[in-house]
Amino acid sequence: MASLSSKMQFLGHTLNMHVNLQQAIAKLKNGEVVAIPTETVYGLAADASNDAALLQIYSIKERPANNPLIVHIADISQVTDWAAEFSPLAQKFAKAFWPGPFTLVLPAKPHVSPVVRGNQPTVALRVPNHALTLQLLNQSGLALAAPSANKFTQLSPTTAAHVAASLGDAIPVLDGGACRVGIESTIVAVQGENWQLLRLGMLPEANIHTVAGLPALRFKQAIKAPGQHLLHYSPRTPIQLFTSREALVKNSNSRTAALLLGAGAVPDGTYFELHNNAADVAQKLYDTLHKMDALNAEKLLIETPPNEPAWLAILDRLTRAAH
């Protein structure tokens, strides 16, 4: 058993990694990485104009270099610092959905580093809807690249504790509490007056269509964006998805753990039950999967939601997690 002094030393080390706003700003300006909260998930942030800092993100996450990073900015006025084209359609989207869980992919200006772009000709931009992170962006004057603060393809973090579980307690964390949305942002690419949906999020596609006034297109040249990897958002424990409660219960045993949506028959073994409401499930999904993963079960059995618009982002995350 560890001595009391060693326990206190470990505890002190852990607490030292929780930084306040001014400490986070100082570290980021010094070219370091800091895990920061957003309304979607916690991001591993670095100065988006500092290549050495950006390379730390890729190294810590073990993320492929061709996977672009989302640049978090304080307000719409900063878009033209990064984007070569900010068309009327893109402006309509930004005004309608920022701050919020919505990312715009636009043609990049020549000076934008290929490191943050993942060697793509585009740059991904977002204004997060989180008071502490907006304060961080405004006070620091920095734009921050901030992919999810976890190892590549693994479960995204929605609390500060999740960050430590994935990346270790040496990563400084600005703790902003549990994330309100809980699912990564919707990503839309805009070229002129046309748009394409690149990643599903909790912002319904119908809302985007309404603002655009025209349906999405599939661009001739493929556009790379975060979250497109077939295996993603995945716990270490194998996952099996079930479209019916009956089939899930039949396959359960004392060595499995299950995630249920709403009331009904319950399986053998450990289970977690979430309200059968898309926004509630999204907010709690990753936290619940983190808890299930920690059980060291043989398999996680997950009841999938209906294939309906409100649930599509959750279905996407579960499908990739189980790939």
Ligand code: AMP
The other form holds:
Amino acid sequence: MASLSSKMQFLGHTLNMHVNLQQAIAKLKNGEVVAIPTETVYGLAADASNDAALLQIYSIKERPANNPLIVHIADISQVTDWAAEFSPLAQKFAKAFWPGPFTLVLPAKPHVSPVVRGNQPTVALRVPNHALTLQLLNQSGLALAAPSANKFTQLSPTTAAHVAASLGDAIPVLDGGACRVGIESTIVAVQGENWQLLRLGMLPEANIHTVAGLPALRFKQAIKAPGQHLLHYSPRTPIQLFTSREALVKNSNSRTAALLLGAGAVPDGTYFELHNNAADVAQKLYDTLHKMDALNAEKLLIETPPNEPAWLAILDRLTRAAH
Ligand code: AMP
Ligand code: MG
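So the form predicted on its own is up there; where is the form predicted in complex with this ligand?
Now the full complex is given, and it begins with the chain already shown.
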């Protein structure tokens, strides 16, 4: 392997521009972007209080300016640096789910830049559950805006190699291995004692209800979470969901590739199998879709997950990918 990597460097093609923790901190403090690991997906990070740095995120991702960015913080004590209100209910959520794949959307303090807010009156905050990223946040003293490190509407990256595949190998990457959760965070907006689910993640929805105690309320003034496009999380190859293995066998051929969840009849052509377990499938989903996309198949046939609580976030992402 050593000879392969030196050969690739000789040819001027490193697979990624890897940086270590200290290099990542130096770059971020200098207003540069760095792709960072989290437990959900890799993020393209920049200093959340530096507009020039934030604008690079939008331009590299080709992300519309009205799609707000999630601000990653080291711990709960930093919420009030950004949020104008941290209500008892919001505190309950934070204490229950941080660090973890859970984002709180709260009313923003007036000084919070409209660039990070995507012009919304709210700010999104999360304490990620990833040891290396927590070290990065703690040692840099920065809060980091970090949307998924991929081009707008493309598949999210769950490895350092995925980042380079989408954004090119000039983007510095702090490699923290494959993401453990594999699907973007759950997003909940809170104002006072009212809350609203804005995006499903792998955190079971029932846990949110248990902590809230009260059912979700629609706000009089709806909280907007722009950027939840139907055309999202998409490979380049068209996706079709199937429910029965009979339909799969009928629709598959040498130009299709299929993704199977658990045992059953297998199709013609290439196929990938994942265990019929939601956490496992979430962890491997984007990596498998990246691999399937690279086959240049005519169509990707994907098994529809069960319509059960544990699978809803996966179902949501696949429905968007198939749109
Ligand atoms: P991601 O691209 O996975 O980092 O998630 C970003 C998404 O979080 C956005 O597309 C919005 O849906 C939501 N979001 C982020 N910041 C805000 C905010 N200030 N107000 C409302 N929703 C937000
Ligand atoms: Mg994204």
